[in-house]
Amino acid sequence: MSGSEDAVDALLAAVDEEGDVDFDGLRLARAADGYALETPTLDRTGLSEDEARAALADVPAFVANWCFWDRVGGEGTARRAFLRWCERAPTEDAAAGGDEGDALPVPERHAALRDGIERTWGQLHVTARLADGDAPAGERVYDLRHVDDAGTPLDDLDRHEEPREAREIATDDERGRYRPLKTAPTLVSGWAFAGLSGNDLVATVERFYPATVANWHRERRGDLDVDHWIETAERQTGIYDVVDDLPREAVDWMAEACCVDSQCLRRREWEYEEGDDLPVDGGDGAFPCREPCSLVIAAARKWAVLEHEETHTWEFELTRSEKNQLEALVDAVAEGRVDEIREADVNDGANRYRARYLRAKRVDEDGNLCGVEEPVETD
């Protein structure tokens, strides 16, 4: 018996034992006068079992699609919704709509799965495709790699099999520095997971980007529980108890520093408090950020302390170019482009030799800018 015949048997058995099937454009019911079968291009009633089998054989994509998702199970779960998103199937419980405009009807989706349907999740590139060989009808497998490796053959990448190996890949950046924020856009490339099951795909993605699938799903269902800044800050204890002292405008600066696309792939959904939005754009990430993360809280503790310092008037003598250079240095460090500045590019104010020259000229042996140790006395 072929896999297609097995699939038809399973579908008929489901209708006989569990009742009508209505899934992804396929409707099959059993009435007193026989089976009723409906798809977007087919409408048959009063079918005998043999006639139903023959009719189902004419819509193999719908039958295989039902079989696969029946095996996946977990209706209403984040896992199932994510797997359907991966192949551009309509997600069954989307509240906000999201990218439902990308959804493909079953025949087109089934055809596209033969070549692979590609999706991007942060810096992850997911390819959903039909399994080869003797796999059950409609079975999907998933390939996962860095988005920068989307065009690289899997065999040319460092292959991994176990989802837990993703945690090690995500530990350090390209320069070997620890990545405290897993959703920072600094994931290394050059690796691949091939032929993952749906369960293993979700487990692997969650090791790269913890909780992103669950929060994305909650958002689509309209029940993402957002904790705004004030709520999060006020529940901090111990050494972090000071973060709720951070001035209102400093929270704006903090969000601009930490919670933008260039620093984090999550889309910030939390604000200062309900009804008081931060002026900084929350970003365009595929998955939401529901509360200030531990890295933001740790940084906020430092800024809360610094913001308690009084301002003073200082007097320095700088040329206009030197003032511009200091601003260029701050900008280069803030944007993380110091390593991109060529040594010979002395026109860039953040050039290393320009910086060393400025230090030699304007910073004394004790590290004081222009030799100034104390602020100007004011009344």
Second form
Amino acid sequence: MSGSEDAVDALLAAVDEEGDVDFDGLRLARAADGYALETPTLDRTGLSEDEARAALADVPAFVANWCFWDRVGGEGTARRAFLRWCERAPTEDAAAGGDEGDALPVPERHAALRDGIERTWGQLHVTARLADGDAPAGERVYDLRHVDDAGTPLDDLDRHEEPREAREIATDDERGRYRPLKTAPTLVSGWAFAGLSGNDLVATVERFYPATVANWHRERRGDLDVDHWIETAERQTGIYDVVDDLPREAVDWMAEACCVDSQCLRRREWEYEEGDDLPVDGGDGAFPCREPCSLVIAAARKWAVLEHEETHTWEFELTRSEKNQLEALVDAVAEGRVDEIREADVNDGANRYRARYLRAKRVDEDGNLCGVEEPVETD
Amino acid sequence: MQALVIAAHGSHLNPDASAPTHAHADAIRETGTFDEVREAFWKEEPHFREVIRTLESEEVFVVPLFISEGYFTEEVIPRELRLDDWDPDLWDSDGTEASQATLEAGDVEKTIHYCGPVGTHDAMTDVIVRRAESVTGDPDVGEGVGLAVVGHGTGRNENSAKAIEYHAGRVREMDRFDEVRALFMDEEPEVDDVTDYFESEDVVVVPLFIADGYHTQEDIPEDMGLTDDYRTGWEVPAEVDGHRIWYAGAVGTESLLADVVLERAADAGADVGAALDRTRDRTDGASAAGD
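Instead of the form predicted alone shown above, give the structure for the form predicted together with the partner chain, please.
What follows is the entire complex, opening with the chain shown before.
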């Protein structure tokens, strides 16, 4: 293994200078009678330096693993926790649980890293692997691509080098429309970052999904600070001062409209208020949503204004199929299905010709359905 | 470790709104002055609310990429950053003098230096002049030329006009341009009548806006008569009522603005080393006219 002697030197130097090492199943201590070395399959004491070197040479994966994480540094940071999650290393966060079941011990992890360990983060597919060639002991590199491209060779994808290039990839959807919500499930595919360093991986993920690593890490440590709807709404000022007028049931409809997996990959953790949950499922995303985002607040302002309107009774004459068609049109737009409806599929109520026919028949030149401008007079 | 956060408005509708913010952040990243550089937004991500927690640095310098002291810089940004002890009086400013306030954020254990907006920094005057140089392609532009500094203007916030007038006054003191005027979109004197306010045949018009968008790319060009329809574009210079109007577009897209961000952070105690010299070298001649 390249650099293995350097790695052993670094490990012994760390024990001599900074004290005992106890990391990922490797324990190395220096006592009066010599070095003590322990791994899950090894327990030796009273080793001379030469004996310690020889013994460490027999557990190269443990030594290389220590070297790599020593270089990563950043104890307690989200960056380190994320890189450990990427290779299914046991978590270092006290409160974390959940996915510890798939954590790999060092020998298995190193073996798996030779082939690449794969993880999914939203629509990102991360592969952690051992670096080739004369990289320092245990060095990992990371490949990043769209989940839909997980099976595509890197050479067949548009290659990018700089984390900042992720910003451009994330700007528009496949139809060229601006994506103001970075966690919308509309990230384009066809690109790849190969051989990123750990720092560059985190920086690139941060460009695709800002602040998701930080909030995920807080959640794992048990200190995610959730701001529920009413707290967030009451904080608003200026033109958004009105959003806390939104009726309770309208908040439910809003969450159903905006904050489900089909619209956003964040898992909603905020509720109406503490102890008053929204009935809508918060989703299954890897990373949490800790408060209503700026898009939700902007939309809530619109709905807060609209919900001030009173209902009226209207009288329209429609056939049963025409009523069904209006419902189909609402559904097609809500599901983003309009572009999928085939040109000649006149059986689909949201087909363009069907919609144009309905407009020609039932909407007058002023845009009024069935020519109706005013509600039915009631007492 | 020290971090820089550039706090900007952003947009739900138009990616161009945040383009200057990203460009200036990238330029500052390249200097290596800060261990971490982040853009943060009111309308994009990361939101002001969640940016500080993405940093590992203990010392954070927040520079608002806004033109004037007002609602966003005095109320929205400090609130969303959770600067619980914030009070506009900490800036001790009459509208153009804010430098910085040192505070703590409620969700992290870090020192936050909350700086005044870029728009009111003295160095912004240089950016306006640089903008005039780049749009005319003349590094000595001034003699025989008038300069209009254009602001939004609004009855709601008097500081909005103060920032425009402040820089117009400073450019006037340079005695470089024959005439200098502050003009506004929504208040007198109005940019619509730009040719009424200048005797010089050549007039450079620099809008003091952070990003190009509806106002700088649609409203102002049409209001000044540079074009009947913004979608067909306009000439630089354009002939209007016997004047040649050199319309510069938003000053915020000028690469020299990165220096103003650094100046703000340096004023607040950031160690910027030789970065200001380096960005100055890099930006020399790098600005394109009419962008």
